[in-house]
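Next up is one chain by itself, shown in structure tokens, the form predicted on its own.
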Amino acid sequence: MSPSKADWQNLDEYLNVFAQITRNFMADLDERPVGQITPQLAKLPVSLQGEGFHQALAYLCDHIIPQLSASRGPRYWGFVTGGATPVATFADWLVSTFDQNLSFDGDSVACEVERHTIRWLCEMFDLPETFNGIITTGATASNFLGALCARQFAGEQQGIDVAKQGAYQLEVEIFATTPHASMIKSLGMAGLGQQSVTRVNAKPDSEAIDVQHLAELLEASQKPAKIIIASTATVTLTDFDDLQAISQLAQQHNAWLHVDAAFGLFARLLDDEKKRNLVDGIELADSITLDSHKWLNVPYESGVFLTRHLDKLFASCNVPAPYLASNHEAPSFLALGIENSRRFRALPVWFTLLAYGKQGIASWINQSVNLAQQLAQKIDASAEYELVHPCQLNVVLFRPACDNLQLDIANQKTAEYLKAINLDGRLFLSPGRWQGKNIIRMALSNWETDQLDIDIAIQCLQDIAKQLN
């Protein structure tokens, strides 16, 4: 079949089916296995004539929807994954309805909405007005833009416009302690090299940068350009780098400071002043990565890249072309990001900030941290499990009790427990590794997670321990 304008006469039917599927999916969320561990999908040849709406719908309902995870639910604790709020979900539906292209200004208000969103985010996190940026597809895209800006900065120290001339003559040294995998990926894509990082020692029993060792490495570096990659809330321990001290070193050595704050920046919204102060100094960074589909709880794909040097971003991404010309004073978003064609992905973030406000968002951030602390205490008191590291924010690290077990046997036991937990269906957790040990990570960042979910989780862990013992 071929589409025609007459298909819009069936809009009411499409909307009714859409509403029913949405209602059913939400209603079944608590009963659905949190993770679908063994999905299967038959390989079909591409349809020549088209099956039509109703046949396609039947296949979707029979074969696809039953095998989807409950990743938007309150007990999907693998990785660091939020679940879209009702307001953000509504806004995301409208993104497809409106079908706007936010490449450049001139045909709608959509680009202004994104600029307002960036400004609101900076205000919410108490960042100075010197920061500006762009909504991205996620932390990986944001880290990539950070790598591009740092690369452009490094080139300027040597009289090279890297975006125009290439990086073949570029001399730069990159310093990091526990960069996220997406940052390493970004360095590779930016041509700086995945294996080019000079590793800075971590503080004892930590993933955070040893500032004294960083100072020594910077002093000894012979490279004309330097880049420092820091973190707020590292991937395993959720450690925070001392950004005030690191920023002073960056200024002293004229180094670019990029901070991966994918979810750690949200600590600025916590009631706990001590934890809130862990982010002090981030306002001194040259660039920052933020992930909205983590603790902001908007749908995938949504990240943010912020920088105090928009000119570096523009120099890295702008390619002049007559058909892309714009008379708007602010640079077009296609000249600030990866894509030339961009969805209206700012809308769910804008709608979330407007609807819930800073206090509403802070309420679920605080709830996540408090519930994670409670969960860690229960695990620590358990005879069947052991806490691997104190819970510092919203991530709980544990493994089954492994007293007197050799490391390889303990690691195997941990892997078996993780597999059993995820197959059970009440929880979905992800693996980790700390000091040579296989561990289990549970990251609480969903706005819906409450006391009932903690009780379910503890019961699940007890049941798995009884089953495997």
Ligand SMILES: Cc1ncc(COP(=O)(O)O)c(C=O)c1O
Given for the second form:
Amino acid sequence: MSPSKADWQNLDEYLNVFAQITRNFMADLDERPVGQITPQLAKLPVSLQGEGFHQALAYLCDHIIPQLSASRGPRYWGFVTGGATPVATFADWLVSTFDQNLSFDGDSVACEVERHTIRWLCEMFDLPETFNGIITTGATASNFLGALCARQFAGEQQGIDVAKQGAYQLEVEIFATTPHASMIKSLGMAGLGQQSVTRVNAKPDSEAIDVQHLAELLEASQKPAKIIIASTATVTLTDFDDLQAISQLAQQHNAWLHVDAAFGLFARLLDDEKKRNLVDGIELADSITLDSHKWLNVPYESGVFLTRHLDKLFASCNVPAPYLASNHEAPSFLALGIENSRRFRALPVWFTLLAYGKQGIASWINQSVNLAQQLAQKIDASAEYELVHPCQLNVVLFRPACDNLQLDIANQKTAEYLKAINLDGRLFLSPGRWQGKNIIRMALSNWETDQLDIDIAIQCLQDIAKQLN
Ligand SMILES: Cc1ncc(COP(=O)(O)O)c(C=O)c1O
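Given the form predicted on its own, state the structure of the form predicted in complex with the ligand.
Zooming out: every chain and molecule, the one shown earlier first.
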């Protein structure tokens, strides 16, 4: 079977089937196990002649859809997972309809939409106009761009254009306390080395940088170039680094400051002034990572990379080629990012910002934090579970009650509970580790999570405790 233009005569049928599948998927979301823990898929040989739309559709409906997770639903609390709001979902459908390529300007308005989106995001998060950037596939890609810019900056201090000449002669020291795994991955991919980080002590009972120790390490460093990686909400404790103090040190030592604010930047939208102020100083960073498919609740894949030094991004990603030239005064996106050809993934973000506005978005950010606090209090008050750390933002850290149990036995008990909770199907949670303890993480970042979900979660935890005791 090969496609033919006449297939578009079936457009109405495709749209009807699409609407039906979408309606069914949304309607079943609450009954669907939140996570599919043991999916199975028969290995088929590649089809030679093609099975045609109806056969492929039947296979999709019989074997794939029933085994998908309800990760877009309100009780998928593993990792840091957003859902997708109705308007973001709608805009994302249209991305395929329009199928634009946002490499460079010259054939449509789409790149301009991405620039407006970046500007709106900066405005919403109170970041100065000196920041610019690009929509990425997620926080990992943004952290990678951060590593590339920092590497380019370090090279310039030593007369090396790293993008052109390579990183093998580069001398640089990288300082971090609790970098996200994706940051470590990015350092490896950027040729700086996954194991190259000088670990700065954390503050007591915290994952945040001990600024005094950082100051000492910077002072003692013999390397001609320095990079500091900070966090605006670490993935386990959701700790915020003191960016005012750290940016001062960065300035003093001519170091690049990259801040992974994948979900923590959203704290700028909270009603609680104390929590809002935790983000203070981020405007002094050289580069920032932000994720839209987390708390902004747009569909995967959507992240943002922001920097005050677009020239470093351009130097890292641009390759002159006559057929890629553009007349637009702003640099082409293909010269600012990983991909040359790029999806119109700005559209769901643009649509979200326009349709819901800062206040609409802030409403679900506040709701996540309030519900997480409530969940933490209920767990703290229960006999069967213990809170491992006070809930500081949208993440609840707990384990089954382990009084007097040896660490390895407590860890095993925690792993068993997590497995049983995820097999139950009402919740999907992920593991974590804090001070040598296995812990269970619940991260609330879905716009749809409400009081009923908290009640279901508490009931689920009680049922599991009964089942395992
Ligand atoms: C702080 C932080 N940085 C980076 C990432 C990686 O994000 P992504 O999976 O979107 O690449 C995460 C994901 O949880 C995160 O929490």
